[in-house]
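A single chain, nothing else alongside it, follows as structure tokens in the form predicted alone.
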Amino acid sequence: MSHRDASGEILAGFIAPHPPHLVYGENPPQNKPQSQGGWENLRWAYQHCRDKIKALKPDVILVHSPHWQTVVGHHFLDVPKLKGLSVDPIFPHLFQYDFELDVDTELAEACYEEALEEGLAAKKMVNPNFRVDYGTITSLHMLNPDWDIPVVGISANNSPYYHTHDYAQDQMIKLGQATRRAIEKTGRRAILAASNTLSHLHFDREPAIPEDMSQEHIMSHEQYLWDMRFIELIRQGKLDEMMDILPEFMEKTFAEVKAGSLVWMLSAMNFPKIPAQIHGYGTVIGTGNVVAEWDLDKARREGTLTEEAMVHA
């Protein structure tokens, strides 16, 4: 894809969440296990996003996935083309998918320079051979299964699991300017999306029929409820009480979010004092997923998106 002479631009940005059971119940060719169905709820959420990326016609998009987790440093998929088998490791009889995807070097590479000048620690990820995680593939599949756009996939720093809250979600926030400074320099328009759920406490026996939904509710009531807290937030387009509140809601459900996808994607979009569209909410093993978008092309068309980024120490 040749360098564009034209200021790059974000899009949209999705919370993609990838539980393993949504490309399972889908039943595409990829993936070898065969089901009967399940969570229609979010599976029918992603439709929707499906229908707006195809209009949106992007160049590309960039996914963060806290299942690609690094040690040292924040890493971009640099081959211009991937294949192979990407098992679940927890849930190998749902999840066993031949993916093949095209990788936008230039953009990732342009990641990795911009990531760098921010401070960070970071690397491109050039082994050919290198099996993409489920939670990007998942994430990638339900926004678009036709595979027909490229992609840059990002790596989850473990940092958060080692350091606090604000150190943790700060590198994520520097990250997520690095990867805007990337868009815009190469001209690309681009989809982002934050491949996480939101509580993540959960069952640990699932039922003989993994797709019985008879069996499918949250984990817990508290689980819900502040599920339902964070969802209204950003309903709203609160996203600074939504950040005041985050550290709390990862205590208390173990909250994905934890791995920084969405506050990543948010500092991206520059924090954009819009409100979310919820796609839908469900529940996977008894966690809760939300399938949101923030709409960045349309909030610019009607002259209602706010460029104010919203800094928190």
Contents of the next structure:
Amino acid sequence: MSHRDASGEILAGFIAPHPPHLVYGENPPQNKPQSQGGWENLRWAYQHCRDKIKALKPDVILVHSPHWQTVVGHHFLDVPKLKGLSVDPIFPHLFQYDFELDVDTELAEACYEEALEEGLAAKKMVNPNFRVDYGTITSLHMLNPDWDIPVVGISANNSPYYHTHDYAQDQMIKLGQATRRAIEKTGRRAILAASNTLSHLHFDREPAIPEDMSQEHIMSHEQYLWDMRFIELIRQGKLDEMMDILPEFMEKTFAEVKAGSLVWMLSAMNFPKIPAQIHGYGTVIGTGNVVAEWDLDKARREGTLTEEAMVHA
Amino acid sequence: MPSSTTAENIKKAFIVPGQPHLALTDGWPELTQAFKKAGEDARSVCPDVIVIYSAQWLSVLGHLFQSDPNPKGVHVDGNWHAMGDFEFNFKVDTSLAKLAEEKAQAKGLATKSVHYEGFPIDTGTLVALKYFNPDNSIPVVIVSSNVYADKEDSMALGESMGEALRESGKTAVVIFSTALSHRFMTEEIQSTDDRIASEQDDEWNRKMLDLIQLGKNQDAMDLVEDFAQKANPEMMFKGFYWLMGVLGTPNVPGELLAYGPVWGTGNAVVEYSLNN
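Give me the form predicted together with its partner chain now, not the form predicted alone.
What follows is the whole complex; the chain from before opens it.
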């Protein structure tokens, strides 16, 4: 981590969906179940991200996961090394993953302190026996299967499911701001990952062969249209418009962005009104998933990341 | 006179909370003491099996049955990780689980058996086991709470378990692990300052408990839909349908051993004495 003397910065942010099917389809050595493939459009999309991340040489990847749900505050993984077997309680036949990850605890603690500074409830997760959730692991594996970059895992506080949309998203905006300050103060070159699907209504049956792609399709045409509406807006860098439709998107499609991961990430990046690069879109058991990237490093170099382009109205 | 339509070999049934606070801290003594008493009462009938439906074991691909004969490991709660660990090592009555699953399938329900090393056992199940099966001498059957199950499916799942128990002839204690109202305080609190999150939640919890205490279990079932809308109970309290499916909706009163808040949520320990 040779860049820590300089002021830290966020290099890029990714929407990094976490269906365990993507790990299952890849057959990595860490995962016990074996597949014949499947969901290639999303897995190949992730391949672009992997190459990009390697080239950026980040110090850390921060991931916000809807499947680490907390009710009292925002929690941060804060154990230097976490390892174990993570079995997905919903899809155990697809995901039994031996994980071993290094946590950037200095940054995790800085995030925690800055969250408190924002007036948020926050906690450090210091229990060494903690089983890391499959959402965190899937997003991190798909972005960096070598696991050679330290991570910070952030829980999804359940406030979006208890409070009004405005209050809940305000919490995520503050969490993003806290995260950004922590990155800057600790001098980290950071990648952010919002671990969420888009439309999230799904089938409650799966084919006999889960990776039978002849059976895979979006749950409904309405979901597809909503996903495309969302994607088109981020492709054009129209984040204000995207934020305006977000409540309806959540309501109509049960979109997992409700968990706050996306708004956390965009807030940390100062809501950059630059086009997101869409690496791929695909469905998993009926849900809509996009792998998308905001390349802040490139935008800085090209001079398109102006002050006007960064403040959410 | 109250009467039981429950299979004779089902001796007792309980509604208990699943909050780890009651197993890993001493901050909620009234509920904890009631939990201890419930566990002692359950063991006093020497059950062959303990059957648990946990509102914290969520499933989406049908109804799951734990079929690992000996789940063991360490569980840390996702939210309350600072309270410590649950070490577990217990026996599953796999033959009864299989029989109940077959009967559920025969009713058209989608089911799956779960037998995977490292499968996460949920907090609610482990809290119940601490008090009902402290030495893990009694085999258990655990079923999941299917997110998409409606009243009909949940009752059918319960009826399947009731039929399996009747056919097996095994003496049983049946447990529904759940919170009542399920709105948490979202900040740090002291246990002495704990209260039900809202007056409305408290009122609806008490409405439900009043019917249960009067043995008006059919009326309680009829209230579940409104209760779910007004008080946000854990998994919409659909496990009560399952419980009544197992028991055959007897007009037997549930004895309220304790009721109180845990971090804003409503929690009760209820004991049904059925065929003692």
